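Encoded as structure tokens, the following chain is the form predicted alone, with no partner shown.
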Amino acid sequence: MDADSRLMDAKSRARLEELKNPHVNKIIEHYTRLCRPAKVTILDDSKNSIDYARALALKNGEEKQLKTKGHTIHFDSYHDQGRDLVNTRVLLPKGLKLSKAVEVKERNEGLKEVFGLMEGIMEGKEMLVKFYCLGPENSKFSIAALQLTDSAYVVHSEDILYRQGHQEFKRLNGSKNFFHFVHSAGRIENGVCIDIDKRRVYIDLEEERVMTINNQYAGNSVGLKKLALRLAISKAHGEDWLCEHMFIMGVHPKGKDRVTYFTGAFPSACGKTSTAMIPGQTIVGDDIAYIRPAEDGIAKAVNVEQGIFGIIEDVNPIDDALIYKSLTTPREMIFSNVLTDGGIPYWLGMGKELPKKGINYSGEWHLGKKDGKDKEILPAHKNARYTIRISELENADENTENPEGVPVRGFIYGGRDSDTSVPVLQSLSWAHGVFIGAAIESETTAAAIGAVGVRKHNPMSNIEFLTVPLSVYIENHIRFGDDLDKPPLIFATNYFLKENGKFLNEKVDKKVWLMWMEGRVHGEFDAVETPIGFIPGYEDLKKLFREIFSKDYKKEDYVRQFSIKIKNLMEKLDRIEAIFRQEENIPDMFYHHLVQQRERLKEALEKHGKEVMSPLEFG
């Protein structure tokens, strides 16, 4: 470590030596030589280290203080406002394949390119080295993670989002069983990246590492988030557990002394965080879950993270009271890419009038400002975010740090679908539920760079993160449930059904769908069997709307929301089949359920002669 030790102070050297891990030393030495920082600072779990990164983010101008105590604002480049799907690649040796939907690059070629771009990328900057734990500390679920970056904002974000891991690395006893992530924002002007053409996010499964450069948006730069998800999916499917793009929540039915845990997978901006934050319920995590079979034949899950990196658009005091309260009261929190005026943050859909001028992700902003393509710049970005610890929330579940995980009784798959899917349904079986999850379609949003409103196929809301073939992913899901004595029930939701351009549901209605699902887990509600699965009966929903909202749920609303749109559903099956036929070795069980669902829809159409059937006709 001679080359690195000259760049470290005594505290840094001592923190590194405590680990007694030659693999960590080798990684730091390699990237120090490659990136050539002016200084290397090793941070541990102490308050001094956490305070150092927070203060450095302010000193470097990566964050600025806001009026409310503990709140800061971070801006990303105008061209770096979502996950960079175009420049993100999984590095594969020649001859290996993934799903056609996953962007890959030949490994040796990719390493040569990215190492060339990283040559001297940290010159004149400080490399921060930090240790984290993905999952609760000292748990069989968890994975140690090493982060190298020249961005104090990245470290500050990870200090909020993840558990500290210096002690976890000590427990490794010199093992190389950890992930590592290397990030550089590259050249900076006026606080933002300028080498946009050299932006790269390369995932190397063989070495369980990620190299990500010339970016700032946390979805690209914060290695432990969606980049670690890709590494963990590969690891999980080699070890017979599941790593999923899922929230974990505790559901507490009114008047009943129990908590029922659900996980849920929703594409970005499709109601994932708002579901996990439904009033009266508790949250374990909002984004990524590790799920393992337990000795008693059930599934248990932990939250990989300890914080939330949530989409802030439309968070308002009416629809999202818990989140809104947390965002507007003192606590440590980072806002990103919102509008600020006088040290106060403003975002789209917050329920109040926004200022006509201020500072946003484009710099000095005023109403009517346009970009270089004559496109009007919104006051805040549609993918603007907030970063906050779950422990800061009133509804944090008591088991958020339980190293044994929580028992999962239900999986929920959600999407954004304006014209086809019913608001909630239950699968006919575990394997049928896997088929439903694998067949998710969702209309795209601003959470990823690209066109908005395009219908995209997104199996288990996880397609862009898959690092195993889709066939393996689906087969392992089927086997995972089959091997459990009591597999979770599988449900699907859609909060975005429209008629004549207007939503058929209120945003808060999701609480009713959730309580119906919770009741189904405990056998308390009947259900109506339809060609696509079990849906709620009208009387049960009427009772739930009365109990939860003191609201009269009209039968005509039930019919409009839960009608089975046979023509649209058949067209969806055709689209899904065409996509899967392009994949190799998809399990026969998947096609069995696709064919069976198509036959059930055909039978209903032939029997009733209607392309849209009322749910009352299936009673």
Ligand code: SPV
Contents of the next structure:
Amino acid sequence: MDADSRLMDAKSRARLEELKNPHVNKIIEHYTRLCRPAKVTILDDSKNSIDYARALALKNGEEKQLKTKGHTIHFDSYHDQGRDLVNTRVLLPKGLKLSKAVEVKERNEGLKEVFGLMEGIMEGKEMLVKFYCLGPENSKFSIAALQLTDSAYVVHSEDILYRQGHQEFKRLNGSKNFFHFVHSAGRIENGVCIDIDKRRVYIDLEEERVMTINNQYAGNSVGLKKLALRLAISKAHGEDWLCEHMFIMGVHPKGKDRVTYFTGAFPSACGKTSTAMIPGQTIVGDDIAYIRPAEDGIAKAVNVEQGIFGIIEDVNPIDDALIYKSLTTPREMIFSNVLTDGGIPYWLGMGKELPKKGINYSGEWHLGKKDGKDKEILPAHKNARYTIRISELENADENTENPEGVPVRGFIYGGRDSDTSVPVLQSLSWAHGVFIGAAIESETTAAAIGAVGVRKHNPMSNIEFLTVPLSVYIENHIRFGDDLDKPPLIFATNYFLKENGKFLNEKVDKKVWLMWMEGRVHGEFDAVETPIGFIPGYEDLKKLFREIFSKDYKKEDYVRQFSIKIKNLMEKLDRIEAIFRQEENIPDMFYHHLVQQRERLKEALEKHGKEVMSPLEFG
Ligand code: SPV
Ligand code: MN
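Same protein, different state: after the form predicted alone, show the form predicted in complex with sulfopyruvate.
Every chain and every other molecule in the complex is listed next, the one we just looked at coming first.
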């Protein structure tokens, strides 16, 4: 018997033997030797295994029970409240390059460093081994994934967020065709990890594995989320499909007997989940999609996940009725980094007064409490989240588990800008749409560690995760659509337009934009051609606002919201061009669209002499 099997009980050994996979055995052996856990537990897809991880998270203090049945709370360390952009590195052999925006590290050096830090990191702890499937089971879209971790919270989260995969591993027939993730929270005190300075997230494309240590925040620790996204992007681009940071939703226009599927990419905290959860529509997934060309010349997509790790801030009965209801009724779910008082969770913007004391991500909290830098600690973190299964939601789409995926008729790219883009527009063509997606800008939010409110360029909202050069990513996008008979229409949204510091739109207005996009797919609305793309006509929006909200949409509101801000748009083009000129081998097609867009804006400026043009002038 070898070292690691002595650390397992008979049940664990049997679960492993069933797979007959020497690669899995080798991986477990390697990391058991390196991390030296006191015990190794192999879990399968059974309810027993799922209950085991949940109970262990409660027993070891990573989670606490809340009052409502099935609800638990987990805290991350005070300094582990978002994705770590600095210590997350793609390991690359010398000489290979990625986009400038992605942190890389020479592979051998990175492996040596992280393996050094992993030595004995699980001493005295239990290593859990769990099998998952990224995408629906038994589907050509899907990828098997193996998780090793000493955090029961990570496994509990993954049991909610991903499909079980022990069966899927059996179907591998001993092959090496799977991703693997090794995580350790490192030393823990009061349920949170303490060696944050030694936090590392190293992505090894060559072995399709990620080693992530000294963290718990799910964006850093949960292998199957943003770590698998990085591995899958590299895989997809070698195989002519797309792996996107996108939701998938079914749009159901009232009175019409049809569903139209859309995917949408929005940088964190730009309205992605709340778009996918618009009342009256159905949700397939809210974060990551695998998209493939299908036989009939259209694109099809599956949700990589089966759950939602959503931002809880501003979820309230008015703006996000569906989610609010789900978060306040009994079901299995995990709250993270909210405030609790007497076993009840509270968060920012929930539409209720918050208690003046309680327990939050800083420990015992009271109003006015400050941190070591004299900064006032908010009652709940701005990136506080909830973890829930989509099947628990009343708006779950009927095709969530369809191994064939759903047909995608529209891509939506959403940014966050207060003074440049219109609320909704349609691209002039597929390639123009790729240009628009590649030019997304967004003011930064709390989902990643760093300054908040800085305008950042985030192509397809995927920049952090690009494990292929930006040029390859854009080129493959252009080709993907060109090869389809009926590529999805491409739209761009901006819910955050402001005038004199005030938002120009209500949060719920996004439903109108969505219905306009859906109608466009079916050729039901005309559009106004402007230098930046097609925008809705006033009469169509007026009709939609009346139908959906019984609201009178005023012409002056339309004019303010859909004005073409030529000067700001030209400045944006300059910013985008400056960024892309620093990248190598960007396809000519991209610059063609950039130059054309600038020419069209210039022409309009010369013709009308106005830096802000009313949309009515294009009608
Ligand atoms: C996001 O911020 O895009 C998320 C949450 O989906 S995280 O797991 O942090 O990536
Ligand atoms: Mn995301």
